[in-house]
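Below, in structure tokens: the form predicted on its own, a single chain.
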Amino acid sequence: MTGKYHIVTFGCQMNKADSERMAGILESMGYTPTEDVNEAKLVLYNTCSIRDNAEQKLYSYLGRQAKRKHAEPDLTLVVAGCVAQQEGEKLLRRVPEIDLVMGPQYANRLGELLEQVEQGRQVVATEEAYIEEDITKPRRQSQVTAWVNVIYGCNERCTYCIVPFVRGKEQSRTPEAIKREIEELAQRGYKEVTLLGQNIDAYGRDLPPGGIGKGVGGKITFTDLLYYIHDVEGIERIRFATSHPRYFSRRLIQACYELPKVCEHFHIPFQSGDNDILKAMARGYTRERYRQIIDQIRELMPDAAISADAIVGFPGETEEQFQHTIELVAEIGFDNVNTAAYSPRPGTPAALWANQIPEEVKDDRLQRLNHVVQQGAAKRSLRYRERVEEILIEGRQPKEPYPLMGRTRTNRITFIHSDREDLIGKLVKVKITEVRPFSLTGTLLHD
């Protein structure tokens, strides 16, 4: 099987990391990438089922390619990721032109599944599977920064969330395997890694005690992992996502403070500012506990960036309860909040509740929350004005008036008045001249 391939990725960082691995497998099989979906002989949709609109977009894309397949029977159509896991064979009934349906746990088995397709089979791979240690070589989208999975799956049972059903049980990679991958990235010139997990604070719970473990009973924790991988030579920055307030520890905050390569940016979803809604969501913490975490971070790292996720219009949410979310966002002053209107997902408890909120109410609340988020982010951005920041240059912005783009340690996107491509992959000093709610502009010092 050879020819050109095209991958469309929906959703989270985990999906982006999975797409890079699948691209690596395809290229090892002889495929080459193309930006033009209509010249690809293999089209792969790596899907997200967190929101209904992502699913609807998938079906729109699939419809066009299914029609194309009637004229080009040798076109291979693959649906991977969370919608594939959720829908399984239903996808084939809806779009019979699909050749392969595969859940996220099969990302590193794409090659063997395509071999079955080549034999004339229509394949559905959605059975729960153990994710074998990945020896595939991802086709990384960046030459500077890289995703590194540390834990797959999720054991939480938030009443609105489909992730545990589509990504399976928690499965931690061994510290040794993670460190090997980071060392290899360093040897290839990468400067920054982002450690990924749906619930990264759960890392190590399923691993046997011993080795680097300093937790209860010698259990390995995510904090232990940070200390273990920190000194890989060549890596300049370490980030991680996503944290869960239920498991976020003071020891982790201390590690981030002590370890120079760990960036001062924390992504900790709070989802709602109301305790009754948090209880209905089965989140396992209170508004007060969340505030305590933020206070502890800022006590040690006052300049740290805090970002989060929030949902409006959860079943039963009153206007007063929504106002508690608004108040929390205003009080904390987030650098960014990913906001969303509640979307009922099949198989989740909250989708069956009778007290659903009308769409127009959800839309109105979302707009009001976004306004407060933007105000807070703009205020937080002011601290950068006229400051000199260390920026890791990630690449060029061909359509922007400022050709170079990078990020601060606190994850603020920064555009730079310079066209020096030799600086890509380097840490440089930049004087910030313009601030916006979610990005900065600056001038290179000593250009």
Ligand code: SAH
Given for the second form:
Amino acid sequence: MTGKYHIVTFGCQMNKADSERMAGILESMGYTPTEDVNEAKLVLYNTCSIRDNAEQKLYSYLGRQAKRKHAEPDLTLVVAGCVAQQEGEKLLRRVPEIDLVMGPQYANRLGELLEQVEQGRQVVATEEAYIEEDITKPRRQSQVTAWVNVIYGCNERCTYCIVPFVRGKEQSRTPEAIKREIEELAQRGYKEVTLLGQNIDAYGRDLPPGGIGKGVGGKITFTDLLYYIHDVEGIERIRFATSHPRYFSRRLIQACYELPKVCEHFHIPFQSGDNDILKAMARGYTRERYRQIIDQIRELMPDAAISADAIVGFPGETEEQFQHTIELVAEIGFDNVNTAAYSPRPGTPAALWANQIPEEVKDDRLQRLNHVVQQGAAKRSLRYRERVEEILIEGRQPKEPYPLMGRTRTNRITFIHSDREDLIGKLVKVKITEVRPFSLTGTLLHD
Ligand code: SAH
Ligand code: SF4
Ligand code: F3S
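Alternative state: the form predicted in complex with the named molecule, after the form predicted on its own:
Next comes the full complex, this chain leading.
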């Protein structure tokens, strides 16, 4: 039973990477992609449960397709990802039209699960599972830049966060498997890889000691991994996310400085600028420690871009404590901060606390923080004006008159006055002519 498929992806880079793998599996089974959801014979929602609004959006999308299924009974409905893991069987009771509910650890096994569905069963796959090395070929969105998972899951217990419940225990891929994947990408013409982990600094802790490991007890660390994969020929840029301040090391900063392909961009979420809130979140660092990390980075790489995530309205947050977050953002000078109002998540400790903050207070703080973030980013962008930057051209963007789109090493999106499609996948020098808070515009130095 094949035909056209349509995937809707919510959430983070992990989910995007999983969707690419699942698309690869579907295509190896003979399915072909369609942009039009109503034309698809198989609709897959790869879901996110980090905040309630992401979850609610899923239900409204799903409702429409469930209705369509009454008129087209051969439509296959799949719910994958983090809401699938969180809700499991309950999803089937809520939307009985669903054929398959599968947690993130089953992304590689979509094929076998669909075979069970074809035998006429409704399937729920949410048991904790070991993630097998990928033998399928992902269908990647870009032909220039690719995600590469290095560690799955998260063993932290931040009191607001659902991720450990839905993504399971940490599981590192072996350095050999990671390098092999990067070599294959290079052979196929990819120029950039982004190494992914929810807490990438935890890489290697669960692997046996030995080999190239230089960490405690001879274990491999994320820093060792960077040295190990760095020289793959053809790959020009290496990025990684997400770093956790609790485990971020000086050795890692040194490695980023020494290794020419590792880009000067650090995504290090701080979540709050107040030490008591950080403690209640169980983050394991202070605002002072966070500032020290940024200082250490800037000592070696003064121009490095720093981005982060922050939450406002965590239970008990006072106006004064919120001001500490505002102060930290103003002091550091971030290139970008992803901000969010705290959203209570089922099964997480903070969701049960009595000192929840009213929605209107959270919204107001969010707006005020966004304003400071935007101002800070605009200021940071100024440094690019009139500068010549090395841009990796990723593709076209339909909005004329700047058809080419790429990024600086520091991850600023850059639009270029040129229609030279032959430059896609190439590193070019661009003179920056216009700056905005989160993007730049420029002209090719040698057209
Ligand atoms: N592993 C990363 C974050 C993954 S989740 C880290 O430790 O930093 C991505 C972001 O979503 C988090 O950084 C946090 O800012 C936000 N987030 C997570 N849980 C949330 C919640 N319950 N309410 C609001 N934002 C949340
Ligand atoms: Fe969530 Fe904390 Fe793990 Fe990040 S480190 S995924 S915020 S539990
Ligand atoms: Fe969302 Fe799951 Fe990522 S909850 S942020 S898709 S790990």
